[in-house]
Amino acid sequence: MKALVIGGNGFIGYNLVNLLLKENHQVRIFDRYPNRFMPPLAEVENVTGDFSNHGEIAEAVRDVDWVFHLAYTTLPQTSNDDPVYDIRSNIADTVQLLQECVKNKVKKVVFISSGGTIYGVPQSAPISEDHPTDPICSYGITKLAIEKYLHLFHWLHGLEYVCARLSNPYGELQNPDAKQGAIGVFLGQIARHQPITIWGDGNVVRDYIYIGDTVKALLCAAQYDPAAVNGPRVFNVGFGEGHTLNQLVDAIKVVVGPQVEVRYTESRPVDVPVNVLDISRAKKYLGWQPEVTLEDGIGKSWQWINSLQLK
């Protein structure tokens, strides 16, 4: 197959793009600037380009089989700021985009959306694909708004899609410099040697999945077939089981030493207090679960974040 990965040169999309090459799919990345970290692949039809240009796009879309949508402008903490923003460069895009599917009879759409956000404050936990959709940030609401759509456009046009609501991915290649990203940021710190600086009193459960899992269910999700299946087009993406951030912390002194301090601040209004995904369903219909352990996927982010050699 040939795929279109919309931002592959993000911590996601990169990882995703070499499990790509590693199953023999040819791969033209789509993204407005290079991976911070890694080289150019020779093996890639790179494209520079901006996701609100239309004309990029479609240019962009011509002859793939696959498009993965990995593109956003806002973070969960900050779309709150600007909805306007958000709304008009996260939803009014992605439906061009939808249409220059069409256009193009690409066969499959895979939507990376978001496990942490769109459900809002859990009534039970774990949190089924069933559970009711009520997020508190904008980012949460676009990406439903998105999701959507993805289902107009499989009604009104037959366009296949599958919609991956991650967890909270981490591994090699997050930006230790980032707004988001726990362990990518929190080793970061270490590696510096500056303070953990935690929101809150460390009480809030995420569910945490290492990357190379990740772009695995992603890779599933292409590949399966809704229709001959009957099955569902929505699934959740994590380990499916939680840590308070005191026990990330606790976790990650195993790996690197007792030698970590914390610092606690304010806690965020964005910050739902338990968020733990059932994925039951993808392991039914995916056959897909996540194989890496929290402990052994911190060693290998250790590792990766170690080779950066930061100051």
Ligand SMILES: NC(=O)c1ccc[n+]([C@@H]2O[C@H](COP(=O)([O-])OP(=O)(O)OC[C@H]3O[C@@H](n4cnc5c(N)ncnc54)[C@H](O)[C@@H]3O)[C@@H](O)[C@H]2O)c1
Second form
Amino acid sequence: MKALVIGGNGFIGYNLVNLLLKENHQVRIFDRYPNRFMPPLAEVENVTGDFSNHGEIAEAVRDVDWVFHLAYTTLPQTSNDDPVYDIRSNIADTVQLLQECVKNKVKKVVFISSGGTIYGVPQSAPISEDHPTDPICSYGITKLAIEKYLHLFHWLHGLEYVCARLSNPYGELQNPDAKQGAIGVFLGQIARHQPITIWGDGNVVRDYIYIGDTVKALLCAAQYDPAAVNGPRVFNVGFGEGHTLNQLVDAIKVVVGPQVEVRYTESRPVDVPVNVLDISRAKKYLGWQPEVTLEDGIGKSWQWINSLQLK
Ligand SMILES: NC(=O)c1ccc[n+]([C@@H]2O[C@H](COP(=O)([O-])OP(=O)(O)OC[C@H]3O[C@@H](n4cnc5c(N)ncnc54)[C@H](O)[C@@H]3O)[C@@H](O)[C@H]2O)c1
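Give me the form predicted in complex with this ligand now, not the form predicted on its own.
Starting with the chain above, the whole complex follows.
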């Protein structure tokens, strides 16, 4: 198949592109910037452009079978600062993309939604896809709205899609200087001999999934044919197990050694106390399940962070 990966030079995108190439798919990357750690891949068609530019997106969507939509202008923790920007830049530009997908008869759109924010404060855990959706950040609301537009475009135009409600991915190419991604940030701080900073008391529970398992789920989502099995189009993608931040630090210490200094600061209103996803639907319909344990995944991440020789 020929795949367009929008945001293909980011953390998840670049890992996905490598998997697609390994599986002998053709790839076009559409991104504003090159990957910050890796050189451009020779076997990929690299298109530099901005997702908000209608003409550039219309051109990028030509002659592709699959569109993976990974570009996003906001993060959970910053989205509440300017919800109008979040709405304009993410919802409107994605609807523009969907119109181009219909025109170009794209076979499948895979959208990376957010299992971590879309449900809000959970009433129960693990959280299934049928759990109420009451996000406590604008980012969760715009992700949810885009899921609804995908449903609408399927209803109106037969555009086929899958939404992957992703939990907390980590692993190779996760930027240690980013504003999200606890494992990458913590390992970066340790590599620089700095203390780890935890917001709150460290009892916040999250569902960490290794990047290799994450991108396999996205490929399975592209290959899955919901119409053939009368199946769902929205899936949780996580490991399905919860760890507190304090437990995460203990797991990191097993890999990097015990000399890890932890500092606790004030908790953030945007952080839900618990987020663990029920992944039984993805196991059943996508024929996928995560394989890399937290300990092994932290080991792989630590090896990669060390290769950066951070100062
Ligand atoms: N990383 C996570 O913890 C996580 C969790 C759940 C969902 N997601 C979603 O997964 C997707 C990918 O996340 P990531 O962690 O790989 O992010 P990332 O920032 O590493 O990568 C995003 C890529 O998109 C590109 N991009 C952003 N805006 C663009 C624009 N206007 N035009 C062209 N390119 C643009 C960036 O240059 C970057 O290369 C996002 O939609 C994000 O919301 C991420």
